[in-house]
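Here you get one chain, nothing else, as structure tokens; it is the form predicted on its own.
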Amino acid sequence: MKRSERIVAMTHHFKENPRKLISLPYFVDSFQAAKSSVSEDIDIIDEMFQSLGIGRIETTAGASGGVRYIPDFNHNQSRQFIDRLIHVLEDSKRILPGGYVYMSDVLGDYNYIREIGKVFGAAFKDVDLDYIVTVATKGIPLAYAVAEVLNVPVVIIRRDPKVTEGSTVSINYVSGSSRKIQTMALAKRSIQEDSNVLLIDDFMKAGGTIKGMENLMQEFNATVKGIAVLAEAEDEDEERRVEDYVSLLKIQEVNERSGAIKVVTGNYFNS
């Protein structure tokens, strides 16, 4: 195999297996190449990843060592995407009764979801995670997009337990928007005890749902290593129940009468 062909194949393997430790002998055996040649190939790939702002190759020394691809999305690329998202969401036709903003089309668009996954993946690329946890239903595509970047499984919390999931753990929580008592449940076999999790949701107002997710994770002795929300609402009348989180967007104003929507960048670049 020519070097150019080998580099293409190795690049594909890294992109398909982010954050997975791969031993050098694996590449040596797969491509029937000398270890020194494989090392040079990896240096070339690493240099190109970094120049494009899409990640780096991390090397671990020792008998059990190897190399792994750490995905990234540089700040310039993230800013450009978030600005584009703001432009899309500030369309007055998106205003819904009650002062909400229609975002279902964005959450259903693969191109948007893939970019959101890259942006959040960059924020948590160095965090040791076992699961991405979200609550049904609109957070599901976000969770899978981030999981693809970070190479970890997705766990979905339900508001109505499914009989096909077996025995569940349920808790009651206070919804931040409606102030009503609601229930969320998770199958007992979904998460192993003492796991590290990242919580993801599409929208946060007062943070009642996220707080409920945190409380549910305590039932599994899981450690919440981070919280990511696509959009947060700016509501001065309601106390925020969650403080340590990362948001891409902040919806500052939704005026049904004038048809004005004001969306700004969230706290992503402050985290």
The other form holds:
2 protein chains.
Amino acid sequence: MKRSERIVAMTHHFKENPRKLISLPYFVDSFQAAKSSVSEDIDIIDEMFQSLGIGRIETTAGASGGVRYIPDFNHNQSRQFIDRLIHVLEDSKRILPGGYVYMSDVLGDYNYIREIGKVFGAAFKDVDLDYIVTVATKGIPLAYAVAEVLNVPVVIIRRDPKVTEGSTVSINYVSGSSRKIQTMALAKRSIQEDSNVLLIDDFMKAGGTIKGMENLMQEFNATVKGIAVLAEAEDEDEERRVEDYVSLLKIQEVNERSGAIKVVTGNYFNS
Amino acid sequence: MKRSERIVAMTHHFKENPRKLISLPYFVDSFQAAKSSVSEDIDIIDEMFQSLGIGRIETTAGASGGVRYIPDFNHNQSRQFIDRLIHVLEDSKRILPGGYVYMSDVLGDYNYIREIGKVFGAAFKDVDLDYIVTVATKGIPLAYAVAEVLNVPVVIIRRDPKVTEGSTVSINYVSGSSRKIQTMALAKRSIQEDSNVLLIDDFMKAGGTIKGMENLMQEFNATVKGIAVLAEAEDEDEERRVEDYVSLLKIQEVNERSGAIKVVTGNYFNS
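Starting from the form predicted on its own, produce the coordinates for the form predicted together with another copy of the chain.
Next comes the full complex, this chain leading.
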């Protein structure tokens, strides 16, 4: 097999298996190539991935060693993508009764979701995680997109326990905006004790839902290592109950009467 | 830039943009390479993608022409993956009260979800689709995984309409197994009139939920072009209400007392 052919196959393999350790003999056997050729191939791919700003190939020496693709997404690319997203969202047609912003089309489009996953993946790339935890419904695609980059399983908290989940742990929490008491439930066997988790959701206002997720995680003795929200909005009525989080967007103004809508970058881009 | 470097960048680009038309001048300009070199690169990638069984690069001639990566997943690979999945599922520890099978860990693992997306993507690759429609909660990751392969947006039907969706159309339907009347709602602006849709869900027993989705699609004048379910189970009490569907798995027996669980391949593998 020629170098160019091996490079197609290896680039494909790395992109399908982010963060997974691949032994050099695996490639050597697959391609019937010399170890030195495979090493050179990997150097080329590593350099190109770095120059494309999409991560790097990490090499671990020794008997249990190998290579691993660590995806990344440089800050410039992240910022450009979020600026494009802001442009899409700042459309008065998106304003819904109650001052909400219609985002379901954006959240339904994998071309956006994939990029959001990359941005959050880069934001939390150095955090040691066992699970990514979200709550049904709209956080789910975001959770999977980040999970794909970080190679970590997703756990979905539900509003309604289902028979197909087995025994569940449930808590009540006060929704920030409506002040209503709501329930969250999570299957008992979905998280192992003493795990490290990343919480993710599409939207945060007063932070009641995230606070509820934090409380539920305590029931599982899990440590919340990070909180990711796609969009945050200011809540005039009360103080935010969540302090330490990463947001990509901030909805600053939604005026139903004038049709004005102002979206800016979230705190991930402050510095 | 050398051929091997261009090939890394192009393989990456194709894999990030399935089914999207890319003009040759885009590559020529990006790499400052001759058109003939870029064409040769594409031929190498095309041949290698085909020999890996992951699809092909389609070339369209003419002024509005270009190249497009059409992902595929050959039947052998699909079958091998499903056999592995069956092995994971046939574990008596997965049996839940009521004869259900715990699958949330599988559905939470992107390494499985990605492959399921490829299998369904191959099953429906020649169907002209505008949307992939699922119903909260567990069908969601499957829908996105297929959407990634087919480059089609996802639309999520909810059990509970939310303020962040705007006006919704809702219907009542009878859940097959519990005989309870339930509600499904979908945001009015989420589907355009006269669209072609693929319905997808994780599990089908009597087919009540899928039937409900079909009815809701009628309200949007949408045409159901296909139905995909990951796992089907036989319902002894009543006839299935859905006829034409593709399933990857069939749960044949779940015996709570003996702990016996038998899973076989679904109808996609009949023939």
